[in-house]
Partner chain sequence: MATIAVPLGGQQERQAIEAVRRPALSEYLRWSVDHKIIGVQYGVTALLFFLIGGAMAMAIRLELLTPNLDVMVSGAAYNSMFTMHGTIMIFLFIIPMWAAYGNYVVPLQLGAKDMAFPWLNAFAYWLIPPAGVVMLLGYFVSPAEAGWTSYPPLSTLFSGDGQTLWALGAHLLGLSSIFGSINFIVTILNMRPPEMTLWRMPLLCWAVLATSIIAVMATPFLAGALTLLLLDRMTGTTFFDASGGGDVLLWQNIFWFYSHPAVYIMVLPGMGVLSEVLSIHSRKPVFGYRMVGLSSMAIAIVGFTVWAHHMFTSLQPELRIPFMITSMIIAVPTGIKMFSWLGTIWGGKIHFTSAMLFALGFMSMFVIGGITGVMLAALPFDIHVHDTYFVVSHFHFVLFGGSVFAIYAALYHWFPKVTGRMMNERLGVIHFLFTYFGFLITFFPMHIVGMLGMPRRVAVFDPAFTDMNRLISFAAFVLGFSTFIVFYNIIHSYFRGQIAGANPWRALTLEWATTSPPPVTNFEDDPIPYEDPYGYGTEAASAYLDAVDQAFDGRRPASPGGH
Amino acid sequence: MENNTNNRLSITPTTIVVAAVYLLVSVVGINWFTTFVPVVFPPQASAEARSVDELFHVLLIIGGIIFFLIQGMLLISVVAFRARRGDQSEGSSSHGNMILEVVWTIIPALVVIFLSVISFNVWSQNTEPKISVNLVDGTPVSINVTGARYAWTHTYETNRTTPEGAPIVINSGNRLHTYIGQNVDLTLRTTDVIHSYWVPAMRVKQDLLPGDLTRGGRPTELRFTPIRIEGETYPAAYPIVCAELCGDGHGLMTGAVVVYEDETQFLEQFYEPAIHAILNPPADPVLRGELVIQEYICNSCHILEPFDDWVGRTGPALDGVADRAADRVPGQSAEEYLVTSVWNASAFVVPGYSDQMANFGPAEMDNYNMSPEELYSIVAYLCTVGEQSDCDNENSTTVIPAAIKTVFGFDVDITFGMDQDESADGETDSEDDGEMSASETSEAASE
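How would this chain look by itself, in the form predicted on its own?
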């Protein structure tokens, strides 16, 4: 059977012109297509977002050109080298073309090198340390992020102190608060598995890597600078999600970056009110406990209906916990059970759940150092979570401190949160009556 050499496609000037026009149309079409990217992508809420989107624009154009060029060559080959009607001959053989092979090796190599250089440049610019980071009222603060199944916790180590000299730490839960123009530098740690802190609107993402928790865990860093978006109303919130599969509650591990219009708005609406709340906690232990419990990572494991961001699944739901607290451990009162469960959760594990909860007790137990006063207020609040509480809520100011003393041997200052005058009144009432109820404490505070 003779070879068919008549089907070989010759590269004529017309072919070159057609290929050039096709290539030009592909470039223009891809460039036009990229104009719709802002419609699909989240808003560019940080300076880093702009450089990332510019890089994506380049990648999309180059990738589009290569895609349409290959598809066009395939289409041309299918049409030009198709078997003609009645042609039963074999196709022509080709032994390669050295020039063509060199060209299609050099060009992809140059493209890859070009993309590597500009990608590395964008990465270097977006991750390099910035000057004047985390400035709040002219002073830098440390902002830490803790990831745990399945919640984010943000804390601000401020330069303020309590009257006792203790540093003030603001816990904003799953929300990061910042303002336009602030150079944000986050230190991220995980308490369990790998998580990935991703803020799509900022175009930043950083993995949290497990490490030795006794040394504070293995820290990683994330940096970005919020910018103004035309037409946006501030404060504006942008989602935080976990981009690393971390368990069955992975999809619930969300949060938000709250961006304020300027530092003044940030101070007035978040920072100063948060510090004021810490320096002036409610005198009522129940109200104080409702605030304090949200400063810890309890939401990563538990569900509690009053709080929308409590979505944890690894621990039992706390709804109605006061209704069943007295039945958990024989010989323990409801207050003693709750005290033990918060400070030393390993002492009793609810059937159907594993022992994963951190111990918030004294330093010799773990690293959280929840004070006896905080434990007292948290238990006072938990004793109200239920319809038929097993707790003695009428005498909570004496029963709960007694439970802490019985179980752990610590004394509790029940005047925590009152000013000196109120504290003196409380001590007088306590001496006269032998006890002071939570409602009386609240009335004393209001007076």
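Note that the rigid core is defined as the largest set of C-alphas that superpose within 1.5 Å between two forms. Positions refer to the first chain, counted from 1. Quick caveat: nothing in here was measured; it's all calculated off a predicted structure. Compared with the form predicted together with its partner chain:
- In this overlay on the rigid core, Gln332 has a C-alpha that sits 2 Å or more away from its partner position between the two forms.
- Glu295 shows a C-alpha shift of 2 Å or greater between the two forms [criterion: core-superposed Cα displacement of 2 Å].
- A movement of the C-alpha atom of Ala80 reaching 2 angstroms or beyond is seen between the two forms when the two forms are aligned on their rigid core.
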Second form
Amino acid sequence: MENNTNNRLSITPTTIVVAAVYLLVSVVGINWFTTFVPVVFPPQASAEARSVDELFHVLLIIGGIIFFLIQGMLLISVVAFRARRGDQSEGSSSHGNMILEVVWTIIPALVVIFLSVISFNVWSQNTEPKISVNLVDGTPVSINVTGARYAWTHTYETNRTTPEGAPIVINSGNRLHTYIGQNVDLTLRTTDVIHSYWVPAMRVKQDLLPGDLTRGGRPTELRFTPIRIEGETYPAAYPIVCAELCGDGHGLMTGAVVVYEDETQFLEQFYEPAIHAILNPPADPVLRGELVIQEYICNSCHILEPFDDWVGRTGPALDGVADRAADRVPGQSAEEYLVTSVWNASAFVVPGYSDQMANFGPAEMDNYNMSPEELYSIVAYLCTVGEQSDCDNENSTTVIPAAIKTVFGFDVDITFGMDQDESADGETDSEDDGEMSASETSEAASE
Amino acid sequence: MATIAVPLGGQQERQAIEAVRRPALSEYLRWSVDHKIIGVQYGVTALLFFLIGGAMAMAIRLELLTPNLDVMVSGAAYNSMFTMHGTIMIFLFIIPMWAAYGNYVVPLQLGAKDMAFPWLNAFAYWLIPPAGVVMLLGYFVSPAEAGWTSYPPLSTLFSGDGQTLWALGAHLLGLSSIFGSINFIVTILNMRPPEMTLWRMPLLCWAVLATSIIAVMATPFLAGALTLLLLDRMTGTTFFDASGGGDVLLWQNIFWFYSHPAVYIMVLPGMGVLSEVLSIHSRKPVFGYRMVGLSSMAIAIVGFTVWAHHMFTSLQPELRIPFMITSMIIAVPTGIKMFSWLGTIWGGKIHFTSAMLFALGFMSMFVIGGITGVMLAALPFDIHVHDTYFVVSHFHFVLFGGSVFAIYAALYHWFPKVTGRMMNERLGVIHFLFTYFGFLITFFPMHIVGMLGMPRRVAVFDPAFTDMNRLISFAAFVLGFSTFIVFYNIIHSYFRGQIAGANPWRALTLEWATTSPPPVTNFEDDPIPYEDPYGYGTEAASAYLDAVDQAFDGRRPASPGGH
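Since we've got the form predicted on its own here, give me the form predicted together with its partner chain too.
Shown next: the complete complex, the earlier chain at its head.
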């Protein structure tokens, strides 16, 4: 009885119902799958994102067909060919079918060739070199991204110069500023381990590779072009994420791409104010310190109340730091403690934390190369962070330079080079400017 | 029924149905050159490490219940947790587990009395426990925390001493793998009975042969990479340090030249198991036997040309396209296997044993891993999801939905041969349901989380992904719970299981033509294999199976010609 039917599918009502239901489920299923394409992606904020999503759409349809085909065959098999209770008979003795085997070798081969071709097309379209990149005011600027555990730093080498002729470099911390239609071309470098610069909304990602820093590292390149999203209010911010394991604070290494509606908005809200601030730095050390401290990567390990992008938890919170600065190390004044903590953090490690912080002093790590003037302004600012500061804020212009002189032996030019010299002083932390900053430091020290 | 010569070899000693004669427990705790003892040693060791690695997975999911760091003491502790989870599952669970099945089953399937080099076989096993201990000793210094891929310079200039222990442990495990594989190749090529040509060999042997060839060719590259890493860490060389003229991509290239083929080392034996289990439990020959065997070889060869797709975001852009194409091509031999298995069960008599359920589960889960594999090969899409939860999901579909499901199928299938007792089928079905749905709900949503923007290897993540991660974690706990069911089943069945007899599944391959467990020399005389290892559905095959039953268990043969 069973033997007669066991090598072909018997057409029973069950089989028909299963097949019909299945067909319905597959058609509805594949349609349903594809409606999810926009839902499972972040906003489609770049031209690259558009073509990647289209490619995924094709992959999903083909994958969906294969998925439903195989699961369907499986389902039909287990229903139609299940052994009834007590059935000890054997299945068919068929060993194969040459034609079928050739077919299911050739068709998948054709499918993957097709997929290779369309993927190649999308790839070459997305990576095609663009003629005009990073255009601001009609001329290109270079945008450098530096990854350091655990923060991103973006610097713009602008086409403007200071009155002395030095090019102005804008440091925008962990934010990349761009506008709709700008062909962004980033140069990425890392100062320590491998990081990966990922902007999910742009569908682009590139690893930062450690190179010989004395020869400018091993720059890699990332390109994309922001596009308009309907219903978005500009400027809009999209997350930047580190996608390659870089250590303890890997998950905290984030940033944002700020997209402006057009070049005018970009110039008005970001570019011009930033240049203005560089050309006219506040003479007040506290105000200046508030700007300078944001240009370093302090935010990757610390939190500090007024700044919403300070996310780090690997170091102690800086909120109220001035209130306890005098109590940390016996014999050190609040100013001396703060000065030491920035340039030589290993000297005192707050209980409960590990000795991880880089030394920012000029002689210590040339990656950071903080000038004594910057240190002075940062400490002046930190001395105001708290309820009843331990610092002598009345006399900060003498006490802090004295502390720097005591601890590290550097003299500080508290006028920041008066009103004409070294006006770009606060912008000298990118590697390229390292040497310039060092020479400025020695000039300042020799005065 | 015509008289059919049943080529069984000499008369075997009859086994009393009640008594199962098993080696004493002490045999397993000391040096032994018996491949069956070594097989069990491998298996038990691997399962213990599976428990440790699984516990680490649970700790990882516990941490990911919230977007903040709250369970672990630091990000570094979390990093070491997934580093050790990955390393243990790959090097100390899946690879040794296949060595367990290979050791126990392959010589039996070949009708051999032991492996070709019994002493080397024991040596390869005894490298594993010390290697595992060396790796875990890292917890007494500062555990490895650079991921199982250990990319320099994170693993060289920025890691503690646990990283050195990690590399030493991996070195020993690689050595063990090379010794074991040489042994398998020599055994399979030389110790078959004269009647068994390569094309009459069971497909598990084909898969183990392909796997061993990959392991022998690829593992020395891992050894080389690890040696350079150790030199950089301990003697101040700068192979991977750019400031001394080294190159971080050097590690990535050599490491993946081993570690991509290693994926096939982990999944090809599982594909061999599938061919066995699907054919036997649906009472039908393997569909397209030659193509299934050849596709193992094709996967082994093409598998060596795809490594750099792991480096799509770091490789020079102009080199990415060739690796995209090779990575896509490998879908073709994999597809052949998948369709051949469908052809195998189509028209069969499917018995829903626990082994069969896991084999069917493998097919339905592995196909998802295969589809996402092709998606990941598509370079522009990969750039977006590279190093995200999409990838985590993909390789768990391949290595859990694939390898681990096959390990479970093999466990239910060969446990009776090893212990002489059946595993509890009711518990097996419960285990399957918990595993299947726990697995699916754990890993499928990870695709979506990854595409939405969650990178892998983070303890702190965007709070927008909290709900999805909660769901994933709860499903993961269900999946974790399912492990206890199978461990209980193993222990329970070892003592209380139904007596299996020689050939409980009525299978044609030679391991079933001897007692369960087999005597020390496996067979009393040289056994003669049945002409076709999967020739089910013919009268000759039924007669052969009846004769096996009668020879070993004195069981009355089933009525002639089936029913």
